[in-house]
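Below you'll find only one chain, the form predicted on its own, shown as structure tokens.
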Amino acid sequence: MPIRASSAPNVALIKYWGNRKEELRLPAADSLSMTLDRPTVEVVADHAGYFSARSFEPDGTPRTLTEKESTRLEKHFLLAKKYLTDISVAHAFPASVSLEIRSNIPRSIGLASSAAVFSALAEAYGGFATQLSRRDVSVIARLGSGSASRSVFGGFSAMIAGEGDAIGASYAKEIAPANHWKLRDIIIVPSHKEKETGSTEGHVLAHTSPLFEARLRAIPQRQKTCIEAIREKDFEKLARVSEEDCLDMHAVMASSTPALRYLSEETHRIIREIKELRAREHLAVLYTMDAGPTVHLICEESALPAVRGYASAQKDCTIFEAEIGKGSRVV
């Protein structure tokens, strides 16, 4: 029986960058996020003879996979039975699978279209794995993209980092369920090119960074700021702590080697813009952006008309509108 299950991105509000084991995606630091209701990504898993992955557009035309994308599905889907195998829970897991994917998210624009694809294919793995706890399912998301595991939960998450090298020694917990806060993610999308370096090879280049250590060594006591502002509700708290760490983050990007430079001339003016409007009519409202040019404009209700209202009037940008959602789910 095929399992049908959806996900959608999450936005960082603490950033997830660099890795202590690259092979099972083991964070170096804690990370935070909120996680979005759209757009979404569904997948289909069945039993297979032999593994295979299909994907489609938003209208239903396949697309080709790339020998990359399609070696890393095979790769998380091994990593998945390993890490059922070390739980002593596969022996209701497929030998092997087919894949649908169906996805709503341009790629690789800093969308976290990956959180979403590899959240919702855990969810699949785990529906034919019995008795798995929702703990085991962020891991599993982990096994595929880092900042899956946090698209498991709806609300405010967290990657709790762990220690040591086993392969469930980091996973993702709920700070704070979906109907917590009323926030919204105005999210402007300046280009639709797909990166030169994705994430994944980002990660290991964190470390040659001069400054990553030092972020390292931040990011504990932001970790426990940001989740204070969600449970506090605390917008000015938030906004602090989010921008100040996104921009910590951008700053090691480009100081590695070679270096990363995600931020489009186009985000740096709409950062400058959303700072000049938020202090003029005092507004609720964040910036942040993850591995990409896509900037989030995180609001409380009472800025959204004006924030709306400036993301409707950027020319050749694509602009998505995202409340806070519930997390992966099968369906």
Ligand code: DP6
Given for the second form:
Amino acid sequence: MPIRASSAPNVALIKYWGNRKEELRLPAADSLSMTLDRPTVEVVADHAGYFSARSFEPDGTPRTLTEKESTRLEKHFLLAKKYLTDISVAHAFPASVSLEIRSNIPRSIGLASSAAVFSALAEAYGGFATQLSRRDVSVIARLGSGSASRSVFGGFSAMIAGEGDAIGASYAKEIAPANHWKLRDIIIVPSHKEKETGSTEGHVLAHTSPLFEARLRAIPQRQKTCIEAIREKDFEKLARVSEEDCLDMHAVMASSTPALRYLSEETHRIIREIKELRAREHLAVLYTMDAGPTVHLICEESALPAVRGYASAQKDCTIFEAEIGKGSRVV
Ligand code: DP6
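Counterpart to the form predicted on its own, namely the form predicted in complex with the ligand:
Now the complete complex, all chains and molecules, led by this one.
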């Protein structure tokens, strides 16, 4: 029987950047994010004699996977199988699989689909196993894309770095469910240019930055503050710690060798204007950027009209809106 699963991206509030073991995507530090409810990715996995993967655009037209993408998907399947065998739940697991991946993420909105794709795949692979915990599903998601582990949970979730080299050493856990705090994400995409360096290649360079060690020392306290802010629904505290961490990650990126500069002039202009607007109108809004110039404006419902108004006035930008999501699931 084929298994169908669905998931969506997440936006990081404490950023994951750098691994302690690249092949297994074992992160160098904890991170934390808010799971979005859209745009979704759906996958179907079925038993097959050999591995194959087909991908479709939001409008249903087939999209040819690059060699790199196919290799990553197959490697992920093999790692998932290894992990499920290691924890002795792979009895009915397929020798190989055929995959169909339908992404509703328009290329133009600057949101990476990997977190949604690999968490949905983890869900589907988990469906072939017996008695799998949510933590195990998050480990399988992590093996395809580190941040995907966090999309397994809805609401707010943390990726725990853990210790050691075991496959299951790092996993995600829920900090608060989707209905805890109804924040919104207004996404402003200033550029449609494809990224030059993807996150997988970027993580490898983190260690070359002279700022990376200090970042690793700062994260435990930031993670703690961020969790407190979420539990207490203290927006100001959340804004302070997440903006500090975001700028710190981009400073690490920009000071690595070679330097990774994901933010554009437009990104900096939006940040400046949002800070002014927030101060002037006392708005509960914060900005954050992942590995690209796209700005996420996370806000409370009270700030929504002003933030929407600001976003819709941006020329040559694509605007996208999401709410907090429930995480990946078998459908
Ligand atoms: C900047 O999860 O995309 O978005 O494990 O190589 O797929 P891979 O990396 P990825 O890295 C995410 C980087 C980030 C920050 C974050 O989401 O925490």
